[in-house]
Partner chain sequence: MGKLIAAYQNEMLKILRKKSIWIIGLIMVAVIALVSVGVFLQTELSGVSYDYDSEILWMEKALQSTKDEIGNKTGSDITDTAEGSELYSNLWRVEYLSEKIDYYKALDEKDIYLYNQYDYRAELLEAVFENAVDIAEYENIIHKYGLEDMLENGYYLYPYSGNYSEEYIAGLREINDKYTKIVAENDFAAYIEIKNAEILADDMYDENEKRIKIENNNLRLDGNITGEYLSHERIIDSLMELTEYKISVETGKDYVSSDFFGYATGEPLMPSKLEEYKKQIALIEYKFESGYYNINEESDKTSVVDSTMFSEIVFSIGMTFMLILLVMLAGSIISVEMSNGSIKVLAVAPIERRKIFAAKCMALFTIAFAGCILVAILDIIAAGFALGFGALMPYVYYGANAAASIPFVLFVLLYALVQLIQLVFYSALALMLSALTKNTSVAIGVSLGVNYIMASVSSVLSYVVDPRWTKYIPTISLSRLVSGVFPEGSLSQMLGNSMNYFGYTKPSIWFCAIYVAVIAFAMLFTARDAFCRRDIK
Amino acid sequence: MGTVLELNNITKYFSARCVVDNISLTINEGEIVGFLGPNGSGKTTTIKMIAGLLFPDKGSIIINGYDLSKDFEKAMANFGGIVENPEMYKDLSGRCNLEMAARIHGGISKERIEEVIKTVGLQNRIDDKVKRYSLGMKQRLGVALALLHKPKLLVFDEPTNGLDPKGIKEFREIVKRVSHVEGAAVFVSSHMMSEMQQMCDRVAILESGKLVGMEDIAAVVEGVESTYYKIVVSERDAAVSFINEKYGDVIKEVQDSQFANGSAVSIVFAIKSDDIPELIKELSVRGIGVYTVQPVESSLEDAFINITGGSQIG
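As in the form predicted on its own, what structure would this chain adopt when taken alone?
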């Protein structure tokens, strides 16, 4: 598996403030790497440097073997993505937008244009004017524009902002197909943790400009011990009241549920495993039926909070 993106000790200052501090990482062909970090951690600055919109004060960026500072055009010929809002001519059709971009790149066949239209699922609307597109359709056209010249590296900065669940799912499926089937390396930032967990192979975590984690998704999640348990009980108000009184502000979620053909409620809350037997006993004494108790599987959000000490993703 070849390396497509290399960041070698890149550093960026704005005036005297260091916003990206000595970051090094690699991304290989055929993998999707998520980029996470709290607000102001330097994610967007890093992505803009990879996209050639900013240049590092120190270090180097290598795209498919080409140093961005020395062979800019050759490096960028291997780059595609959505970093800022993609340029589109709204009074022209999606097809015309793709044909104009193809002329700029050069050497792109009509067959390739049809191929990317099919990849992003715009066959039925590609000849409509872009101003009639929904946000999700515009995003898909943006992806098609990024894919047109078969780049080795795709970079997306918060690509699912404003999309509905259907649009988010469609974007995820397109990215996974382009990476895992066609072999592109993908670097994507998002504040949607569950989406990143479903989409990415690895994750890079940035905090205060420093890279504090770079691991497989599974390893990151498995390394965090779950502190949450879900208990399914018969009496909503009584159970919630008792848990609040006994353990304080530990409840994360309360949802009505069905169990054994009857009504029930599931409560997710933080508790020590050693306290579970006493909790079941206390609820039973109060006439509250306990149907199940189980740990909640750790998520990427749990891992992120654990690694960054509770910083807010953004």
The other form holds:
Amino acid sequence: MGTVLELNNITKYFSARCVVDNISLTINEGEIVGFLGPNGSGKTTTIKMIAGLLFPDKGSIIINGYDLSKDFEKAMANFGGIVENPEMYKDLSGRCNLEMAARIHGGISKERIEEVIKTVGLQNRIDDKVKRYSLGMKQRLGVALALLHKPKLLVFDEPTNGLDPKGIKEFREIVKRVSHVEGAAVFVSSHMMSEMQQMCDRVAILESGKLVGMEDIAAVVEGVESTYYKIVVSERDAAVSFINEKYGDVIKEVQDSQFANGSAVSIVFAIKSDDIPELIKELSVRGIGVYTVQPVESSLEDAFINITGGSQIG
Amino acid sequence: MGKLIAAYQNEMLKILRKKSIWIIGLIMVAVIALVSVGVFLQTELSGVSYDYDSEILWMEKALQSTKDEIGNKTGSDITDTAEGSELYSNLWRVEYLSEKIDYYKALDEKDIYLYNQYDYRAELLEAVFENAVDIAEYENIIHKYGLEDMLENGYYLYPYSGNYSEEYIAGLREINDKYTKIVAENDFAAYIEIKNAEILADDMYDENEKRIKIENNNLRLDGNITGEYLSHERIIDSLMELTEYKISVETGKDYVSSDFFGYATGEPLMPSKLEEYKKQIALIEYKFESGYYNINEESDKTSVVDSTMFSEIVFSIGMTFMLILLVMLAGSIISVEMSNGSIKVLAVAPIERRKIFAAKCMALFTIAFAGCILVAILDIIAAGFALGFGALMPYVYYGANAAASIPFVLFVLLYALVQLIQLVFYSALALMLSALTKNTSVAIGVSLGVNYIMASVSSVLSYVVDPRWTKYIPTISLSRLVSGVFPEGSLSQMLGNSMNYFGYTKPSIWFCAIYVAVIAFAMLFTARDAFCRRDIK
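Following the display of the form predicted on its own, present the structure of the form predicted in complex with the partner chain.
The next block holds the full complex; its first chain is the one shown before.
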């Protein structure tokens, strides 16, 4: 797999403040890399440098083998993405925006334009002026603009903002297809942990301008000692005392709830997935009814907190 | 190159989708059309003859009511009282109105326009009328009723002037007979003879002034420029200018500039003025020789403007709109994209920022160029409509020690290109401010402010600063450049140059051109640098 994006010791100062500090990373073909970090950690600044909007004070950015500062046009010919918000010419139609972008890229057929319109599902509104679009529709058009020239590198900064659940699912499918089928490298930052977990192959974690982790998503999740599960049982006290006795101080939350026609209690606690069959068996032996067991989708967040030592994701 | 053209096409598309440019363009077309219609109507109405019939009718009514007021009274009833004075006034009024009715009938009969001060017949008939009133006052009232004694005793009867005598009245009668005969026979030569004799007898003129006026009269006689037609007006004025310039150059004294009372100053000519006057002689003579003044044209229509002045007016209107339009576009072309974020669309595209900047400049200058050509085309159409396509005269200029001309259409197109210079200059200023401040209001406001305020500030500065240094103020060099390429335009002649050079030689056009080009380039370079090197946050 060839390297599509290479950040070599990039550093950026705003006045005297160092907002991105000596970051180096690589992203390969067909790989989706998530970008995580608390507010103000330098995620957007990094993405803006990759997009050519900000100039790094130190270091180099190589896109598909071209140094951004030396071969800007060739490097950016391989770049597509949405930075911060999907920006476009609001007084022009969606189609007109796409045609303008196609003109700059060159060699983009009308069929390709129609294809991306169809891909993002904007067929019915593509001739409306962009100022009449909802945020979700703008995001879709932004994705269309990013995909138009089939770039080797796709960068998305909070791409699912404004998208409805269906849109989020479609976006995820598009990104996975473009990456895993068409071989593009994707670099995506998102607030939604579940999104990242479902979509990304690796995550880069940034804190105070520094890259503090660059891991395979599986390894990150795996690396977390206990994964939280929510179990809904019929007997509160018995269940709680059993769990405490068997697994120690692992309970995070206990809440009364309703299940079927009777009262129940939901307990969130850390447990390894391998231990779940044994747990269910033990509870059943003690006469405690187990209604459901499901993982709580916070594993990546936990991993993130573990790595960053408690900072909130932003 | 391909990307530059693509970016240029995109920029043009964005500009042409803006409603504001079409609205400003439409208003400009409407204002130019209004000017054209205004000049057309003025020209058409200039030939409308005076409504003598209704004037005569009104005077006849006034005459009758005055007679009614007098009743049975006669001049014998005039006494040394207020009533007596009023009766005199009414009797005089009867004579005045009777003569004025005859005067108006004579004008009407000869189809002479009352207020055409250039028509020698109007001038003579007016003198005949004024003399006739004096004759009637004397003969029909004062002499008839023996009021001489009463007046000699100091009693004042208005409007009696107090210097009537048999000899004086006989003189007036002689003049009137002569003038009436001249008008009846349309004897222009006799009129010129009388005027020349009057000039020779007038002690207020010096010898040179007398020569100017007599030579001018003789030129009028040679060309039979009677002033009978309104189309003669401009010819008569130009002939007068020509003789004034000629005598000034010949004598080395200024007979063109006049003092407060309208008399020639006669001051010694400075070398620069001497050259200027020689040039003017060449220009006017060229115009006569090349048929610019059609002395055979006998038309009762005349326009307040000629085709060159009309073009200058249309361009001053058109350029005002174009300047506002271009400054609005240039002032927003970067800053608006910065503020609404659409700059990111451009910045992440595979095209270098310097090419984006070049594309924006190319689009702006395309609009400026197209605007100038549009104004030129509008000007040709509007001038043709207002003045008649046959009246679109060539631009006459002075170059290489001789006068020459360029056809009207070519002049208009070249004039448009000269006007383009100031559009480019102010666009560069607005673009620079837009890129530096990223604030559209500042970019547009300051650029327009510099354009409108600096003209006045520059004029004032020229009195404060040594005039030799004022040429380094870019806007001064710009206005000198724009007005200096076609200096013989009627409007620029009429308005003059607001700059005060105190007799210093004006900065050369070449200096101004190079200086303005350097400043414009510096502004564009600054804008490009700010646009290409700065972060887009």
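In this text, the rigid core denotes the largest set of C-alpha atoms whose superposition between the two forms falls within 1.5 Å. Numbering follows the first chain given and starts at 1. All figures in this text were calculated on a predicted structure; none of them were measured in a lab.
- After superposing the rigid core, the C-alpha of E158 moves by less than 2 Å between the two forms.
- A displacement of less than 2 angstroms separates the C-alpha positions of Y13 between the two forms, with the rigid core held in common.
- Q197: CA moves less than 2 Å between the two forms after rigid-core fitting.
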